[in-house]
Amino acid sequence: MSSTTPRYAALAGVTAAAAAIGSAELVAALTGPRSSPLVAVGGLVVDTAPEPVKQLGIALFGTYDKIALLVGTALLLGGFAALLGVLAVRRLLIGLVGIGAFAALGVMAALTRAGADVADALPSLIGAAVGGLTLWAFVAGPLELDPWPWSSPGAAPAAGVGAYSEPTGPPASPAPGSAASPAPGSAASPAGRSVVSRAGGSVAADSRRRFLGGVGVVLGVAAVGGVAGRWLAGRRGVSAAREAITLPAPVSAARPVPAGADLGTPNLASYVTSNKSFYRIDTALVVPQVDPQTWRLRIHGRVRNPMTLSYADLLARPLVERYVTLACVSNEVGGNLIGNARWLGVPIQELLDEVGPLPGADQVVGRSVDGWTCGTPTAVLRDGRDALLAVGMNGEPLPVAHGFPVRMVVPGLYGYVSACKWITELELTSFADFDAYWVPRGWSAQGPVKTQSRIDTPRPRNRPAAGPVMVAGVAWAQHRGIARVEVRVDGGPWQQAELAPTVSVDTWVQWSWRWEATPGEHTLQVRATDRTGETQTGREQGVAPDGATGWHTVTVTVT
């Protein structure tokens, strides 16, 4: 096989894969974006990957972890397709079987997602058919390179100008030194075949041009198909429906943010996090598009009076507005997977009082439209805190990426046990009877937020000048509140920082401390004490199984 042949063969495989994905995306625009093979297989990876791998992904890519997963899946598919192309030149059946295997994986991944139906298998099946046809065209059909060197062991290509021709009888023994005798050191034709000469190589050049031209056309069509599929899927989204919604005024408005709650210090996180900047961590590779007109919330399970609510029913109920800080359990010490927003919604306690939980129903399972679940203690939802079925965020309907049309917001609990987005069910059950999504994956069944603090400024890359330096950050202990924040330098005595005012115990608080910095390298540490008197521990622990612990530490060089 010539040195260029493996590259052309790999290119044929990658082109076939691109055709398969592009056509599958077009079909998925009709059957739903979750049925896309890339998305379906990526979702399967999310559900089955070992927990350390998931945490590594979040640590490396943060809120871009899903994009990284999709790109990684595409790259792995490209490498697999390139290998299939090389193998298919030797035996086409191998390439077709490989495409069929990937199609089977896509079908299985799509059909095992929550709410799947038979139509979700179509993108993978049609994509595989298009990919297989494309591979055939480049390996054995009209676009094949002329010829692929011995494309199948023991099988001769079609005879013709520039093709191998099989001898009709025993090869004659040419006289030494004759024109038919191979030159010393030259390569004899494989399997006793002779090569018919090409007129000045023009046939080979025409073959390559035909092959590469076909590759360019197929890749272009595949790219257009993929982009068109994504665009059509977006057109089927609910952005227009969201923009048409006017939220009712709350019967109980949020307390105004007090003067001085936001210190305005450079690099310090703002007291209220914008919708655009609010972190997003969930398992949905494609944001669910839920039509508010057809959305329903079913409250059932171990209750006396099950109920079902529409979106209009929810908006017709008395709504309350509250500032609540949410935090992800995957937030490392000093991390940014946390944000504070103004939420509008229906108190969950009122709904639970109406359905009447039965004895022993100590868990409320929130279920998303994509099947994801979280388990929240029933007692927490009924202890008077502002746990909401939220419909609004910072004065507008929920952003689609943050759970539109309805999500849960519960102060004092990590999101994995409370913050169900795109919610469609509340099921009353017990912790003994049901484990929510993350529990079998090694996380605690109940996840109260730990008392934490963070240094936002100065940052490690900063080089402040000697003299007065403002050290500032945020601290949080939702539903308990922060009583004190302390800072120390180079392991010295703890110095009390000044706390900014805050709306309530359910939000974080900004803090500041003036440091008389001296030249050299220094280590700053911070700790907080909540209003129950518990001081943040310095013992370092990773995020699993119920949240990270330790003191946030920053090393800076003072000039």
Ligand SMILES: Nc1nc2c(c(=O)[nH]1)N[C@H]1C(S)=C(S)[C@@H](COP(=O)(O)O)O[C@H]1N2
Given for the second form:
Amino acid sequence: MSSTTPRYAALAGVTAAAAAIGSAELVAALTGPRSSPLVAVGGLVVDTAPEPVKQLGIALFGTYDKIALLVGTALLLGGFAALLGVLAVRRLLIGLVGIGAFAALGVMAALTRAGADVADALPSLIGAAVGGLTLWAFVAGPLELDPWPWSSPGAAPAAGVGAYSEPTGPPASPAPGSAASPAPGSAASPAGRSVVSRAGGSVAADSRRRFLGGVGVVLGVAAVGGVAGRWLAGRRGVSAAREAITLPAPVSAARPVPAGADLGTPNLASYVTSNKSFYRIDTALVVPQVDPQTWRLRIHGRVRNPMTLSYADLLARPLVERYVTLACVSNEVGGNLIGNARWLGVPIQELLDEVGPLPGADQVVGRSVDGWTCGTPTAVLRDGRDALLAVGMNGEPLPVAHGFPVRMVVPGLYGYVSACKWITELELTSFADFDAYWVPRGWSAQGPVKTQSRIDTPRPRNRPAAGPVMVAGVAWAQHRGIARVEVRVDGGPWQQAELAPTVSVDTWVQWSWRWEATPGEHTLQVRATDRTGETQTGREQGVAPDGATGWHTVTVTVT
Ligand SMILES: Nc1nc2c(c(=O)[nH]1)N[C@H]1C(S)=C(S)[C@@H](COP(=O)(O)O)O[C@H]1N2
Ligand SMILES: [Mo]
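Switch from the form predicted alone to the form predicted in complex with the named molecule and give that structure.
Below: every chain and molecule of the assembly, starting with the one above.
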């Protein structure tokens, strides 16, 4: 038997949840985006989800994993809200307790985020209050209305007894003065039974109209409030501050990109990756907005002279500009979580020399404003390579998503152990004393980039014609440099590819090889050898715990 009531009740629950979220977003415009319950709870999920679940999320959704998480959270919330609505019709207290539980979760999540203060509890609390009032307004009066307007005519309930009105219990009391409470003497009959009529002008139809009208108004106001909240929060962002910045010229410019570094072949990754197409990986559900005016970098821990720098202090120092290829440890063989940019920044080595690390301080922990950490070997930062506290990327201030105002970039190390974005602290400690963010989650404390190579063209779907085919791609072994790249077809002998010139050993290199392709299906493989003489292993290993290995293999059909 179908009944109208649970559907109205579920709709009331979802509407109350929407009112709660909308008002929470509006409040979060004042208290900061990370205090939004959706964002805070999502962040908690990101930080506490078991590693296999996270891996699955990344595998399924790639760099859209965060959007998937937010959409998933919203759907789950919608389901719970519908259930709460149905339960609340039976007993309002159950619904209110449910909302209270969600509020508690929101408060707990918001208050445990890095740098949280008590005001971060407000969006959840006010959202819960608004949600609770909305729920009360909708369900305090009996929700026994005319048949669900969109159900097939035959689905109308026979006796008009709402499945969730307790036949023997006392009638639910209408909410005094609440928008959705039925007008005295309208739908609710003394027995708590609904008056159902198929005639358009009945009192039940009236109250149905009023109910759906109320739902429409609340959903509309919630949506407007939520969007306005997001918009206001966005206006509090730092894009304007970023655009107002003019970066000083470097005292040491990057070596110009040599002619021929870019083969310009279609499908081949360009030698320099634009900011727009540079991959983005981080745990931040909302991009941290860090005001350069108030930004400070604290260098402390096991040092002789702790030091605090402002953004102006940093820009006043001699800046260097270098091309460095940044790669993610989660990059699969053949993957594209890698990019090459021209970074402008202060050499970290000079800062370390000034603070004077104490003996035993073998790890430098970079800490972001959102609490994320990475651990970099002190020795690597002091061995003369161009490890930078970067303020510029490809001639612009760092894009906000790539760490504005300041981030780390260290040639030769994966991003998770070196490339802290939105950095606010450098803490000298030891590997024995501190595990950075990804280490307790099963990733290696040491993350040197593995020698790798990738075939960018032809792609499997290209179906090149028989005859000469340009096979090309990129290879990288940051800070060691690439000495040789070889290609083989159908498991045959390795053939030497040609290497394009590069700026330095700290960047990737494009390679190409002319293939006399014959019709049919063929397998192309690539391997690189770095300048220490080590050849990339063909043994296949996944990305965890310290980077994938194996030869990129592409199967193409030649026509
Ligand atoms: N604050 C912060 N910095 C971070 C991360 C992060 O999650 N939070 N992820 C790191 C990882 S795993 C990588 S690969 C690089 C990616 O930098 P990009 O997003 O600029 O490409 O940033 C690193 N810096
Ligand atoms: Mo990464």
